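Starting off, we have a lone chain in the form predicted on its own, written out as C-alpha cells.
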Amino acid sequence: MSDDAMEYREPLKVKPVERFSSSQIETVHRASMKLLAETGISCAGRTASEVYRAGGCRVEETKKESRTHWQVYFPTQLVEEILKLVPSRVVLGARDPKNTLLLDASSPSVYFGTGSEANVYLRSQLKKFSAEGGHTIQYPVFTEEPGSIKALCESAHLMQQLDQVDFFIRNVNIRDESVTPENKDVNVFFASLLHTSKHVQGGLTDPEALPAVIRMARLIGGGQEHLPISFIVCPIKSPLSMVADSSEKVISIARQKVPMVISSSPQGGSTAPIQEEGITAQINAEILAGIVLAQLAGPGAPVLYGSVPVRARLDTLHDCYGAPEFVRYAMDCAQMARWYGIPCYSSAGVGDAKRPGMQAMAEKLYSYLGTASAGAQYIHYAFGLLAGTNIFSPLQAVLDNASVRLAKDILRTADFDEEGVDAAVQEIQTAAAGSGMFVRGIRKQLRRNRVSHPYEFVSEDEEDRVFAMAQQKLDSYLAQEAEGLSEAVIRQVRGQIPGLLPIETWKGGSL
C-alpha cells in the first residue's frame, strides 16, 4: 500500500505562527552555516569522523585532555546538497494501523505524545480532609517511587486510553535490579509495545541492541510496511561537540532506514546564548550536523529535526522549563525545520512545578498553545511530567489530556464555509422573527465537529473537584483490562529475542 493510500491518525491542523521573518530565518541559516564551516563540530567518534571525511567534510585530528578528537568542518554547499536528500514526509507505524502517523514538513499538522525517562513515578490516591464549617474535602496524597518496569507498563496502559495521546515515548526510567545496560532496550520496547497499540519511540542504551529491537518490532508489527517503533538520538553535547557512542547510534540507525529523531538540547544562558536568535543559530547548526551524518551514512534515511532547547535558571543554572523563552525557542526551531522541509520534533507540556496544581496547569497550557501554534509536527513531553522531566505523574497525565483537548480546540484552523454565511444569515433572520433562539442549528454544527468540548473536570457545585474527578478517572483507566498482544505473538517474541525478563516481571497485558 502506498503512503498516499493509507489512513492516518487525525492530527491537529494549524495555521503556523511565525516569530521570525523570512529574512531573519535566512540570517539564522547563514549563521549556522558559518559555525559549521569555520568553527566546526568537535567529534569524539572515530567512525563518525571517517563518515564525515568520506562524505566531503574537512576533518582534522586533535587532542582534548589526552584523548583523540576530530574537528569536522562542513562546506556550506555540501550541507545544502545533503539536506536535499532528507525526506520531507516520515511515516511512523503502529501496532494498530489506525494509529499510524504521517509527519509532513509541508503540512503543519500536530501530534502530541509523552516523553523523557523520568526517574520518579508519582502515585496518588484521594484522602478526605476536614475543612472549616464541618465540611470535608477530597485531595490527592502523593507517594514517590523509583521507576520500574511495572510503572512503565502501567504508564503505557494509561496512555493507550487517553484519547489525546497520539504516540508513546518511554516516559519512566526502568531501574529494576534485573535491568542491565545490555537488556534494558529490549525490555523497554517490549513493555511499551505490549501495553499500547500507538507508535512507540525511544532511545537506545546499547547500540548493540539495535538488531534485536528492530527484529522484535517486525514480529509485533506483523509484516506491516512501517515499523511500530522509531528512535531518538541526541548526538550533540552543546556547544558544538559530538558524542562518540551517540554518533555511532546515528550511523547504525540511518543505515537501517528506521525513522530517527536527531536532537539537541542546549541550555540558553549556559551552553548556548540566552537570546533566541543566538540559541536558534547554535541548535540549528548542531541538529544539521547530526542530520548530515545520518544522510552520509544512509542517504534518504528518514529523520526528524529534533529541537529540545531549554533555558537556564539564572540562580542555579538548572533547566528552566516554565520560562517563556522555553516556548519561544521551540517556536523558532519549528519555523527553521519547516524552512528546511524536515518534520519537526519539539517540546511542550513540561514545566517546573513539582506537584499537580495551578503552576503545572499554567506552565503546561501556555506551552501547548505556543509550540503547537508554530506547527511542530511531533510534540513530546506533553503528558504527565513534573519537576522538569524528573517526575512522571499519572494523575497529571489525565489532567494534561483535558488541557491538550482545550488547546486543540483553541488552535484548530477556522472551518470557514462561504455558503455557511448565507445559511447563518437566514438562521439569524428566522430566530429574530420568532423565538430568538438558535437551538435548531446546533445539531448540524455538532455533526460537523464545529462545537468545542467544555473542560472535562467541571464541578456541578461550588467546590473545586478537579483533582477528585481526575483521580476517579485515572483509577477507572487503570482498572480496565489491557488489550495487549496475543499469546502467540508473545511466545514468538520471547522465543526469538534474548534478554527479556521473566514473565512475572510484567504487569498487565495478556501475560
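In this text, all values refer to a predicted model and were calculated from it rather than measured experimentally. We call the rigid core whatever largest set of C-alpha positions still superposes within 1.5 Å between the two forms. Residue numbers count along the first chain shown, from 1. First, how it differs from the form predicted together with its partner chain.
After superposition on the rigid core, displacement of the C-alpha of E177 between the two forms stays below 2 Å.
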Given for the second form:
Amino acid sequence: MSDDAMEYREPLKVKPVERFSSSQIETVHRASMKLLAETGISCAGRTASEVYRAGGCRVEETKKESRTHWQVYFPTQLVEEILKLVPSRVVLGARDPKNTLLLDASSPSVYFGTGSEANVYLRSQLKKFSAEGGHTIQYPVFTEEPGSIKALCESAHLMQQLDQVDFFIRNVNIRDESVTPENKDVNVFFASLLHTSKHVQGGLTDPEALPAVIRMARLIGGGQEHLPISFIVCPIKSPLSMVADSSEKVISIARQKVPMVISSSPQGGSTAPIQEEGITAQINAEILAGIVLAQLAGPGAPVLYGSVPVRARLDTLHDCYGAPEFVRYAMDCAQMARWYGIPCYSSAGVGDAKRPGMQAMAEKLYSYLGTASAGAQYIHYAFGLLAGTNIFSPLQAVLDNASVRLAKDILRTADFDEEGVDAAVQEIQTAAAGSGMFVRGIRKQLRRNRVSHPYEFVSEDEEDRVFAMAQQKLDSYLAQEAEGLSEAVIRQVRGQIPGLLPIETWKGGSL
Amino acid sequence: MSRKETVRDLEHSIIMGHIDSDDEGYDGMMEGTPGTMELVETALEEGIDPQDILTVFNEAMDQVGVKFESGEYLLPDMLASAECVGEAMEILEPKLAAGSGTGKGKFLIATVKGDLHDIGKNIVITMLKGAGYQVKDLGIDVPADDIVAAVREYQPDYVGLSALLTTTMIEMEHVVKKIREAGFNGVKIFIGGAPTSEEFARKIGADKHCRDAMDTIEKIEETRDVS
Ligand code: B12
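Mind pulling up the form predicted together with its partner chain next to the form predicted on its own we just looked at?
Zooming out: every chain and molecule, the one shown earlier first.
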C-alpha cells in the first residue's frame, strides 16, 4: 500500500506558534554551521570517524589521557547537501494498522506519547482522611517500587487504553535480577508489544540485539510494510562530543533503514548555555552531526530531529522541567526542525514534583500547551512522569490524559470555511428573529465533533474529587483484559527469539 | 596597597566569585578590577605568607557556604567562588613550604566504566578544589584497571567514583574490590550519583556515600577530623 492510501492515527493539527523570526532562524543555523566547521565534534567512535571521513569531513586523530578521539570538522556545504537526503515524512508502524503514525515535517500535526526509563514505579491507593467536625476527604497514598518487567507490562496496558496516548516509549526501567544487558532489549520490546497495539519505541542497550529485535517486530507486525517499532539513540554528549557505542548504534540502525530518533539532551546552564540562542545553536549542531552520520551510513534513512533540551536547576544543577525555558527551548527546536524539513521529536509534560498534585499539574499543563503549539510532530515524556524523569506514576498518567485532551482541544486549528460562516450567519439571523436561543445548533456541532468537553474529573459538590475519580478510572483500566497477541504469535516469537524471560502479568497470570 | 587591604580584597573577590579582571563578578560590576588571580600574585609579591593566604581562602569559602545555605547564593554562585580558589591554588601550591602543603590531601575521581554522566562529578571536583584538595580527574567511562593503575601512580588519599545508571553502579563494586585487592587499604573510597545510597556504599565496601557536593565536603572534612 502506498503511504498516501494508508489510514493514520488522527494527530492534533495546529497552526504553529513561532518564536524565532526568519532572520533569527538563519542566524542560529549559521551559528551551528560555524560550530560544526570550526570546533567540530569530538568523536570517540572509530567506526563513526571513518564514516565521517569517507563522507567528506575532515577528521583529525587526537589522544587525551591515552584515549583516542577523532575531531570531526564539517564543511557547511557538505552538511547542507546531506540534509537534502533526509526524508521529510516518516511513517511509524503499529501492531494495529489504525495506530500507524505519519510524521510529516511540512505539516505541524502533533502526536503525544510516553518517555523516559523511570527507575521508580509509583503505585497509588485511595484512603479516607478525616478531620474534626466530621469532614472527610479521599486522597491517594503512594508506594515506590523499583521498575520491573511486570510494571512495564502494566504501564503498556494502561497506555493502550488512554485515548490521548498516540505512541508508547518504554517508560519503566526493567530492573529484575534476571535482566542482563544482553537480554534487556528483546524483553523490553516484547513486554511492550504484548500489551499495546500502538507504535512502540525504545533505546538499544546492546547493539548486538538489533537483528533479534527487528525479527521479533516483523513477526509481531505480521507482514505489514512498516515495523511496529523504532529506536531512540542519543549519540551526543554535550557539548559537542559523540559517544563511541551510541555512534555505532546510529550506523547500524541507519543501515537497516528502521526509523530512529537522533537525540541530544543538553542542560541549559550546565552542559550548554542557559540562554535560548546559545542552547539552540548548540543542540542544533549536535543533532545535525548525528543526522549526517546516519545519512552517510544509510542514505535516506528515516530519522527524527531528537531535541530534548532541558534547563538546569539553579540550586543543584539537576535537570528542571517546570521552568519556562524547558518549553521555550522545545519550541525553538521544533521551529528549527521544521525549517530543515525533518520531523521533530520533542518533549513536554514532566513534573519536577515527586507526587501527583497541584505542582505537577501546573508544571505539565503549560508545557503541553506551549510545546504542542509549536507544532513538534512527536512529543514524548507526556504521560505519568514525576521527579524529573525518575518516577512513573500510573495515576498521574490518567490525570495527564485528561490534561492532554484539554490542551489538544484548545490548540486545534480553526477549521471553518466560507460555507461555515454563511451557515453561522443564517443561524444567528434565525435565532435573532425567533427564540433568541441557539440550543438546536449545539447538536449539529456535537455531531461534527466540534464541541469540546470540559475537564474530565469534575465534582458536583464542594469537595475536589479529582484524585478519587482518576484512581477509580485507573483501577478500572487495570482490571481490563490485555488486548494481547494471539497464542500462536507468542509461541512463534518465543520459539524464534532467544533471551525472552517469562512474563508474569500484574493480574497474576503468565504469558 | 597595604597587606591588610590586599587580604581584604582577596577575600572579597573570592566571595564575589571574581576570578580575574576580565570577569564581571557576582554583582556584574567588577570587570576591570583585580580578581582572585591577580590578587594572589599581589599578595605573594607583598610577601604575605602563603599559609596565611590559604587561611583567607578557607574563611572566604566558609562565608560562601553560609550564603549558599541561607539561599542568598545559588549553586552557580558558589561554584564560581570555588573555581576562584581552585585556580588560585595552582599558583599557591608550589609556594607552600614543602611538606606543609595544604595538608588536605589528594582526591582521585572517575565516572565508572559504561557510564558517561559527569555533571555531578564535575561539580564535586570544583567544590573539592575550592576546599583546597588536589584533584586528579580520570574522566568518564573509566575501566576498573585504569583506576587501580592511577591509584598506584598518584597515591591519592581519597578515591571518588560516580555512576548514574542502575546498570553501571554495579561496576563500582568491582572497582572497590580491585583497589582493596591491590593492597590500597588506607585510601578512603567515596561514591556518589543518583541511584547510589548509603546502604549500597556499605554493601560494596565503600567508605562514604555522598548525596551532593556539599555533603561531600562535609563528609571529607569529617574523615580528616577523625584521622
Ligand atoms: C543529564 C543526563 C544525561 C546526559 C549526561 C550529560 C553529562 N555530561 O553528564 C546525557 C544526555 C548524555 C545522558 C545520556 C544517557 N542517559 Co542520562 N540522564 C541525565 C539526567 C537528566 C541528569 C543527571 C545529572 O547530571 N544530574 C545532575 C547532577 C548534579 O546530579 P548527580 O549526577 O546526581 O550528582 C550529584 C550527586 O549524585 C553527587 N555525586 C555524583 N557523582 C559523585 C561522585 C562522588 C565521588 C561523590 C562524592 C558525589 C557524587 O554529587 C553531585 C553534585 O551534587 C538523569 C536524570 C536524573 N534526574 O538523574 C538521566 C539518567 C541518569 N539517564 C538515563 C539514561 C537511560 C541515559 C541513557 C542510557 C539514554 C539513552 N537511552 O541513550 C544515556 C546513557 C549514556 C551512558 N552510557 O551513560 C536514566 C538512567 C536510568 C537507569 N538505567 O538507571 C536517567 C535516570 C533518566 C531517566 N529517568 O530515564 N544522560
